[in-house]
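What follows is one chain in structure tokens, specifically the form predicted alone.
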Amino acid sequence: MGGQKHVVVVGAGPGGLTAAMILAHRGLRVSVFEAAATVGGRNAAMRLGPYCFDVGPTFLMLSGILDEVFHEAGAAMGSLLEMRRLDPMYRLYYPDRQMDISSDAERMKQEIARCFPGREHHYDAFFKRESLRFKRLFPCLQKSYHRLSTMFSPDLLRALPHLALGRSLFDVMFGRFGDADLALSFTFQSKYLGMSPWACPGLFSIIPYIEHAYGILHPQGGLSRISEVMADVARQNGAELHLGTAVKQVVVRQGRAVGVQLADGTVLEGDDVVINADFGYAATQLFAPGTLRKYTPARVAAKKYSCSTFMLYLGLDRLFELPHHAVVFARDYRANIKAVFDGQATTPDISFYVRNASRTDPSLAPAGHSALYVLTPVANLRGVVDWSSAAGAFREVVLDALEQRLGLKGLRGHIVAERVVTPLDWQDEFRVYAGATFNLAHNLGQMIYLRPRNKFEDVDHCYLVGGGTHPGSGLPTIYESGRIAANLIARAHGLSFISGNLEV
């Protein structure tokens, strides 16, 4: 029976790809349809002539989610990639010091004690509360929240005590060193999220226990390559791939979903349909009008999003000395935050994320080059920048940024190739709802069961994966998601199978 199902997938990103692969390999018959020409959504590769960068994500953390789906559906990850362990994972610079961070204890703490002298004793505190609430947490993540019960499931009942309700990231971390500078450290991570560490909930600070209890990964030739090689092991386990084939509409009778419209017309059928579109994108234009009854335009319009980000690819005819990773804060952090949070107008006073992949990945750039990735958090676009007038502009206070924080003097005159990518570009080109990049926020009403579901509460015989849908964004989440879908459709029909994840 299982081999006669038809799961229709729209969009190639990694959580509809990790969904693909696994139910591939389970026996049904697998269609993916994706409107670019290559595999991967906001984890693609973007090529600039000779230089290779990723489209978004660029930190992979918490690699054993990875493994588990690749192997679940039959691969093995080490033979297909090769991982490259990075420590220091990153560098962070402040207005008037450094600090390479890192996911040896003792490097931590000596790291430490030279920038915030006294503070060092706090690291072991931090690591071993937050392994605990990591520990009651994650299980919670695993879930799908398709059901109401779950939310009195015996995992998130004992969870409740490690949420950190009331308190914001940036409360819990300063609770936890004492300083505020320190706290950064230990809360920009909230970014990953398009989020303030001022409004992220404090349960996210199990985001700086996973980098620093299972450090950062890379795997060679780019976060990209493992939306590429999933593409290959769900062709070789018999799913169907078809790029540049945008999909216009599910198609939905009677509160089902039967299948998809292609946008030149043509209409495929399905039992199931998995959506790996941007969740907003989804909601507002992959339905016919009046189909959803709980996410209308006017509801999706009144969901939060998440930030959005100011990109810059950079091809260059040399390498400068900087670390794989760097970030750098605004001389005023919180108000740059705020500015960035509330929609404001831009302001010289940025902060930046840097990835110098050249400096350890010598496939991305010709020799004696590199390829530089520049993220800079914006207001999406509910903000008030007209990004189609604003961009050029925006883009010499980033280059100048670049050469006065990081010290890349005369950097604009080796610029060989470049593309910009602004919040109007996230919309218009990746559509990405209001341009929010990391989309749905993440507060408490937009999380767990309150979050769309992986199984659909609007249509069924549809789910959900990628970042607008339960656990949420980042590439471990995504996949997870992925995942999710995978083992509910295969439970809907009465598949047999081992997972590490059985809690659907």
Ligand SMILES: Cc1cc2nc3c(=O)[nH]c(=O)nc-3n(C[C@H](O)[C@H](O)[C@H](O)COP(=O)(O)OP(=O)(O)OC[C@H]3O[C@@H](n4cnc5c(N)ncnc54)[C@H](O)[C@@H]3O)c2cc1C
Given for the second form:
Amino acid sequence: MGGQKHVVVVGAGPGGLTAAMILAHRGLRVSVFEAAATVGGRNAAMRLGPYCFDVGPTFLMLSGILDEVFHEAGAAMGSLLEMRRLDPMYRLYYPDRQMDISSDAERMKQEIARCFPGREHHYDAFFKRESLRFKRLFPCLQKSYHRLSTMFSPDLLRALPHLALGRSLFDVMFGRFGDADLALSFTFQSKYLGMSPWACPGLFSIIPYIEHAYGILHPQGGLSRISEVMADVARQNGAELHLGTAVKQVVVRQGRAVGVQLADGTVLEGDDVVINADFGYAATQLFAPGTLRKYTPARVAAKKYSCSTFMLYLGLDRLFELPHHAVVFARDYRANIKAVFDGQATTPDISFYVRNASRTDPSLAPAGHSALYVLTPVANLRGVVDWSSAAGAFREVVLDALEQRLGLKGLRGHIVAERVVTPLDWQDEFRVYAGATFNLAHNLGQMIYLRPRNKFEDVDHCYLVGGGTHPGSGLPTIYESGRIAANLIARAHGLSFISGNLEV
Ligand SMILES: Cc1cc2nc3c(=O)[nH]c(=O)nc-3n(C[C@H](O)[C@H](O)[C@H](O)COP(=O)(O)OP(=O)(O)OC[C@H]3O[C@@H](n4cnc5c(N)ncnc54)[C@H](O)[C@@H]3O)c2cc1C
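Moving on from the form predicted alone, kindly provide the form predicted together with the named molecule as a structure.
Up next: the whole complex, starting with the chain shown before.
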């Protein structure tokens, strides 16, 4: 089509797919190049024989954003994905008690009264105060900060008193509930950002609030179904998806992205390039040396990064009595967190998370079998552990912990399919910088205007999407990054559009 602008997207993860399906719907020519054989990136499916796992994300929050994103791509989420609200959302395993966390306020208060008698009356105050913080802060996360002037928008100024400056997530929640153990159930969510509750900025109290206010969802077929359905919508809108096709370099001429060079040497021209590859990896690997001025390799290395994760995906030939989501706190939780974030050697006293989704969703494992996903936060590759030799022993530590803390006796004898993913695999196979699975850390110095922007500062006609960019890691914010980039591109080409995203 004469005059049709061409957008090249590097990576078919959640951020790239969002931008692709919206831009194709707005009439642009869109070509997506994905290095892996399947779509989804860290949000892809992993199939081991008859067992189906999600590689990364295991639940969806704020599904309204995904709904809007589909709508803006001309599709209806409700007819494409079957969402199931989980209640209880998850079970917490303290060393001395278990607590079910519900998004039903009355049930939640009863559970607090059972596990932490006398503290239940703090719940309403938590809900009320965090609701205000959420209302003020979330719209700020939905904007683009490609100009300094956006830092002085009325919304951002109104949000300032809600930033909890100088206080960590743990400080804020301990202040709300007055009990350190109870506060853990409202602070462990910092792990969703790969951060410690004691280092994560207090403003992220909006994450437990979002869970309690809106609940968490399981799409039937797994979270990876979202990526697959997004890819279908993108294709129906006319986008071309090239799987198993790695981009070697973004071609930059006179400071402007003009296309990409593929691993086989082919060059494809484009008017704009959208990069969904992990930011740290892209900045250090996808540009010719000397191209980037702000994000030089030394400056990228100097940034703060999230922790990593050690993953076990286990196909089991039996069912175990386990909830859909189980979060297990180390006996000495604080020492465990310190070891992870100081990059120390692993210890047997681990915190971990288990997802037993086949209990809710029979499509994930044969009848009578289960597909267990086990995530253990560990230091990223800047820590002391050499994962090329440590993986086997750490697998045993995790299996022991599953047996001892969750009562999965005889587990080893029921494993019939298995995959291990270590921080090294995140780096080498999934192309994640330093194996930091949740990207750049979310400290205040790496957020909003100070996070890699959706309109890339270093190269014209180049846009960044995904968890390492503004607004941040986590599916809803990643979808926003794709939508912000799509809106910026559409506006730059003079296309008219309607978007639920407040402003670009
Ligand atoms: C273990 C884990 C659990 C998580 N759990 C949750 C959760 O429960 N809920 C939630 O909301 N979020 C969760 N997240 C965070 C986040 O939602 C996911 O990591 C998400 O998949 C990140 O999306 P993305 O768009 O940033 O990039 P990615 O998913 O990493 O996609 C980037 C894509 O770019 C491709 N690529 C890279 N380099 C090239 C190249 N040179 N050429 C072509 N293609 C390339 C990659 O192959 C990949 O497909 C989790 C993350 C992890 C790792």
